[in-house]
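First comes one chain, alone, set out as structure tokens in the form predicted on its own.
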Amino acid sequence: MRQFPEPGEKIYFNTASIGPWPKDSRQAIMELIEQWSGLTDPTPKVFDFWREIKAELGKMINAHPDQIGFAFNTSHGLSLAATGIDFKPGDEIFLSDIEFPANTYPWTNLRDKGVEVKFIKSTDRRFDIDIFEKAITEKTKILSISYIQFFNGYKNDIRKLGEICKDRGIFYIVDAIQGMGNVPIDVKSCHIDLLASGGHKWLLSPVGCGFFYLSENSKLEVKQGFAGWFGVDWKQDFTNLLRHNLEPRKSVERLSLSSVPYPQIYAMHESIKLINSLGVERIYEHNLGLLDRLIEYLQDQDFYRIASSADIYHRSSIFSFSCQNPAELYKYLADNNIIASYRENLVRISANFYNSRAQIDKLIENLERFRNRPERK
């Protein structure tokens, strides 16, 4: 079963932006429509539902599915921890200085509260872990970063980085959502006290569906910041709804704000199938495949100028690049159907399992008719 329209002339490598709805996804949420439409109580399969999107998640990332909860989208994963956490004057985040803004703000708030949050530079536009680990103090109480970086793909050595956590007993966060869906990621392996991601990237989910992971042994208690009544134990008794004085749940459903976007989750639950019965690693491998077919032409000439790491162990599904007129050429792309993304004075290609080396192809071509256009002459 096809599940993306025919591009036609289009080629889409903009999936670190927005990622398109398989065909599966998008009937999901129709179907929801018509059955709500009809009258239709769909109270006692939601929480079944939840159940099994929360085991796909799982999977993708090694957890147990009762360590799994609903977010609306990345910043509302990391700002449960910012408002669950007990802080204290003088404690310290640590943050990359070329941190995405989804990133930084839950922790930037903070500050009103005496909190330190700490920017660490960055080493050729790419965190360094030893600059890292040498500023940590006995006050450091978290770090936050991303797992790929979004302007450049830069795949950060989250391994490492969560064992110098377990190691100081820090708070180790991890905004995923550049490499869920298409770089493989273990949250036990790598030390991950919490994860966050949207869906409407890499997931191939709708704008307002994400999720975050809690475990079970966080180094540190992450509270309700804000309650919703699914966050306390009512049994799922809805003959008895007025306790007023239920505790909240030990699970991360005591987190939870309740209902959620029921049709987009809906969508991602689709799309989680999808991409767990391709296989992360299977993805991975090809997105790195026709990367390398676009790698081997910016590095024969001198007129563009790589901007991502060639080290197979920091690459990801996000490739960039530069020239002297990086505006200019990402308009060129667009006005020849070719739909990349332009940040921080890059073009970014992010491929995924739905492109083709014929696209990638395409691309070179038009990367080279950019390149020897006669008003360079």
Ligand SMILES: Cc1ncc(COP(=O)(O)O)c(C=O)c1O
The other form holds:
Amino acid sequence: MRQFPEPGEKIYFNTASIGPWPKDSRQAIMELIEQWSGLTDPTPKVFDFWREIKAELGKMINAHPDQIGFAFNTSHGLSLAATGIDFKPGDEIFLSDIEFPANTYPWTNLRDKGVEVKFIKSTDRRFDIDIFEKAITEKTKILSISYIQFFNGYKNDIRKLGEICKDRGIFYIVDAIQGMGNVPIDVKSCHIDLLASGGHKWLLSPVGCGFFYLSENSKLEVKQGFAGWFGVDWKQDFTNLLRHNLEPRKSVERLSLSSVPYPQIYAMHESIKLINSLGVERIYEHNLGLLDRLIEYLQDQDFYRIASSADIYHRSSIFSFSCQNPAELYKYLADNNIIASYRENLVRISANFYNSRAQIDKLIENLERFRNRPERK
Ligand SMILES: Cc1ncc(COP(=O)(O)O)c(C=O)c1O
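Having seen the form predicted on its own, could you give me the form predicted together with this ligand?
Next comes the full complex, this chain leading.
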């Protein structure tokens, strides 16, 4: 079954902003709407798919389903740590100075408590592990970093960072939204304490749903910054709800904020099943292959300047470049039915499994036409 409409003239290279919903996911939402428009009891089905989706997400990151909880977006997942960890004045939190703001504001918000938020200066717009390592002190409590940098697609060495954090007793947080579902990730071998991701990009799911992972052996306790009624264990008995002194659950569900966006999560379930059935390793290979072709072209002339790393270890499904007038180029591509994005003066191309070699060739044809357009001469 085709999961996406025939692309026709339109070429979508913008999954790093918003991912398209596969047909199975759209259908799932429609079914749920149908079901909930009638007089049926939705509860049993809801509990079934909660477990199933956590198992599928667990497969994707090598985690046990019990270590996974739902979140509305990446910021929400990160905020669970920012609000649930007991910070003392003087505690240090390290971030990158080129981090997407979802991973800065939950932390700078803690400055009122006397927490020191320190931005590691990037080198050539890459997170510099040496600078980070030298900056660590006795007071360093947290490193929070994105797996894949949002505007140039730089894939951070999250395993090496995990080892450093493990050795130095630093609680290690990864914002995985730009890697989930398109670049492999293993929370265990990377020693990640908390991982957060929204679903609306490479997980091909609606806005408003996502998830977090919290390690069983996390270096710091994450308490409930907010306490929802689902955070205590009702043992699925909702007949006697006037019990106001139940203890928080032991599992990560203690951090759950009660009723979640069911339709969105229902759709996310289908999207994740699809991605797992294709295999994240294979998707990554495919995406790298497409971008190889673009890199070959970009390297061949001096009108365009590559902004992403060419080192295979640091490459992802995002590739960015520039020229003298990148805003104009972005618009030119859009006018010619090629949807990319424009971030930090760069044209950003995101390639995913529904993109084809023919589409990359079309992009290159357009780049060539832009380079040779008469008004430049
Ligand atoms: C690295 C990164 N983190 C987070 C987000 C989004 O955060 P949220 O899911 O909270 O909207 C984006 C893009 O929108 C991103 O590129």
